[in-house]
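To begin, one chain is listed below as structure tokens, in the form predicted on its own.
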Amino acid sequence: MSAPEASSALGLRLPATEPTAQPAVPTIPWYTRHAVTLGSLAFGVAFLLTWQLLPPALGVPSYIIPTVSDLIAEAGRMAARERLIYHFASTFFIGSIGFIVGSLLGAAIGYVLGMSTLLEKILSPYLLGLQIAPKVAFAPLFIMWLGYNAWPKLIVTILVVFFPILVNVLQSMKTVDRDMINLARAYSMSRMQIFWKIEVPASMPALMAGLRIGATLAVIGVTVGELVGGNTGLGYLITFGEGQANTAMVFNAIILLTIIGIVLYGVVAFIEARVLHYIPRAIR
């Protein structure tokens, strides 16, 4: 019986009590929620000052490293009259569909091999092989079998992408809680359902990881490509520019190149937001 109730039979009237009153939250000032933001944007604006004003002042010529306002009149230039757009636009697509296609692909035989044992021992040795083998070396051979077009870019971008990824949900299949496995298989579960319901959900997190860094190989192998052979792309922009000594071109497309592979990346963390919102975030 509980302190009222108790005395209320007894007759008795305890003093009423009030509420206890509840802590009141600490104001946070904007700053400190800030913080973060504020930090990259004041190092950003520095190094950039520091770019625009040191090369000058320590005498070092523009056709060694050129300031800011030199890549800007640059970029007006080659949009102008390099066709900026369309090279940064060919870049971007081929990188983009080498990436989709290279993630499919090796997320997709990552499953089977890590679903059958015997067939990963027989391939083993061979994506071994292939994998320990430089993949942009492939380039010149591609050009020579496919010519001068966009399919050796694109081939290259796929296989560039596609072992990370591979080797990734590969593990994390071999990595899957055994007794989740005996349990379902006690409930009679078949081998497509345990698939489905354990292994994918447990290779996520591998596979985000994997898309990460495919994210950003896929940049650097549609870069070779285009280093190597054509005539459209910020790689080859790179070419042409190292051609002509025009180091402010170069700086341009490899600075294009790196902003396509932050969207790229953007745009995986973005997914892996949505796909892995159970897993918990450590709290800083």
Given for the second form:
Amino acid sequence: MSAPEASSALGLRLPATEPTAQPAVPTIPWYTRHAVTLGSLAFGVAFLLTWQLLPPALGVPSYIIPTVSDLIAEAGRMAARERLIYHFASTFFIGSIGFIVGSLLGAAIGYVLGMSTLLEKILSPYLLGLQIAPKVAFAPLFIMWLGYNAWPKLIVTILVVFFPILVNVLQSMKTVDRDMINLARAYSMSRMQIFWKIEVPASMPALMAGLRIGATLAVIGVTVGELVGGNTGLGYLITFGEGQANTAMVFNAIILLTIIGIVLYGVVAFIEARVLHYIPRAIR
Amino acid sequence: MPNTASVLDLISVTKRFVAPDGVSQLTAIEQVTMNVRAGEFVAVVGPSGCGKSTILNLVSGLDRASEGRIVLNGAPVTGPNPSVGFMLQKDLLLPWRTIVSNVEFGLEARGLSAAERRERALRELKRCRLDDFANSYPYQLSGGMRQRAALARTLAIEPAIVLLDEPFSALDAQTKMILQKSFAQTIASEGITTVLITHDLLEAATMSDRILVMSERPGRIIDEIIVDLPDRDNPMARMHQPKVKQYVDRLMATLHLEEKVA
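Shown: the form predicted on its own; wanted: the form predicted in complex with the partner chain:
Starting with the chain above, the whole complex follows.
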């Protein structure tokens, strides 16, 4: 053998490692790096094309399943004739306000109950009952009490958002590491210092998970409120479209409601990425 | 070398708990009398469940003794007080805070300005050789570094006594040895009075000036061993001392380890 060889401690003859030029790592082509994105896009395009072409090919009339181009045309008509922007804005506004108020109330009460074990124990069976009760079924009651205006929709939305956030916050308050609290106590921290410095930050992952759930539920709450009563909002357009056998209108309203949900969810995800920056990405 | 002034005294301390059934009583420790002098490093060893951690809770003021007295720097312990620093097997670093702000945590219940806190925390991190990681988050540090950060937080409050409750038991064997040396150096160079609660007999012999042995529940002190070895600041050097084996043998005999079955 011509190359010099080094012997290891065990007397094994190992080939000497010589500093050699690093072999060029082949660069990954762009279509491999973005394979997932491209795949998703391709699926979306294929889905829309199928929707556009398949029902007419099978002879399904457009009042049963409107094509994509029917939907776009109807959206234009709705914007011009049915005050679509106004209805969309109303739903978006009430959904957002309901989500924010419901989240604040849910979190606040979750923290209060989390700090008072006694109160939590006394109220927990009722909380469980209310959590299980279908909140949207209260909508007709609120309409009877408050009339055909924005309040019933707002209250249903708040109610729907409230519970998952309360439950998540309460659960996280109950599972804060006791040793962490004892450490703070040993440092002579007050109850409020322990709350603000340990319990509140420790509950953030659970609060954020609750907000994600709440964001999707807010859209359900406001939609049911609008379906049941009133003459405003995308939920109203759904019942109005139903009355006219206008499936395209119903489809459009559903798509816009979904967009509102995505926006709310996106805002939560955006806030979460900033609040929970200290959690490594792989775990989050 | 330790001088004679007593920092911590436990005088006939007994602690009873109400058992989980809510009726009967459990005695965790019974008639424990011990003292720790200034600058001394005392190890407390015993079988699991012997009430070692009860001693920690009593001394740190998180719990009250059922009988007996605990005196710290001449004053009875009646509640959490700033002269006791303690550290557990878990580092208890707050994951949402940077390392330097974790070290500041213990100082936040005191009337210090933010600048003073930061200055003290950075000084402590330097001492524990973590100043390069002041602005990192706990998840970015290794287990050994996290325990060093926890020690820095414990020392930042300038306690009269430091209680270490199995601080190395969650670490792998080699990291443990390195960290024991690192802790021993810091503790010896600052002359910090320390109580180390451990079930690792070798750790007790290589790190301390004196070992107190506890019995099974109810925990009593059944033996005291003066560790007559040099190099208290270097447990790895002590490991080579033949006498260490004698101490470990004696501990094994006192705890009847060889007669026990798992």
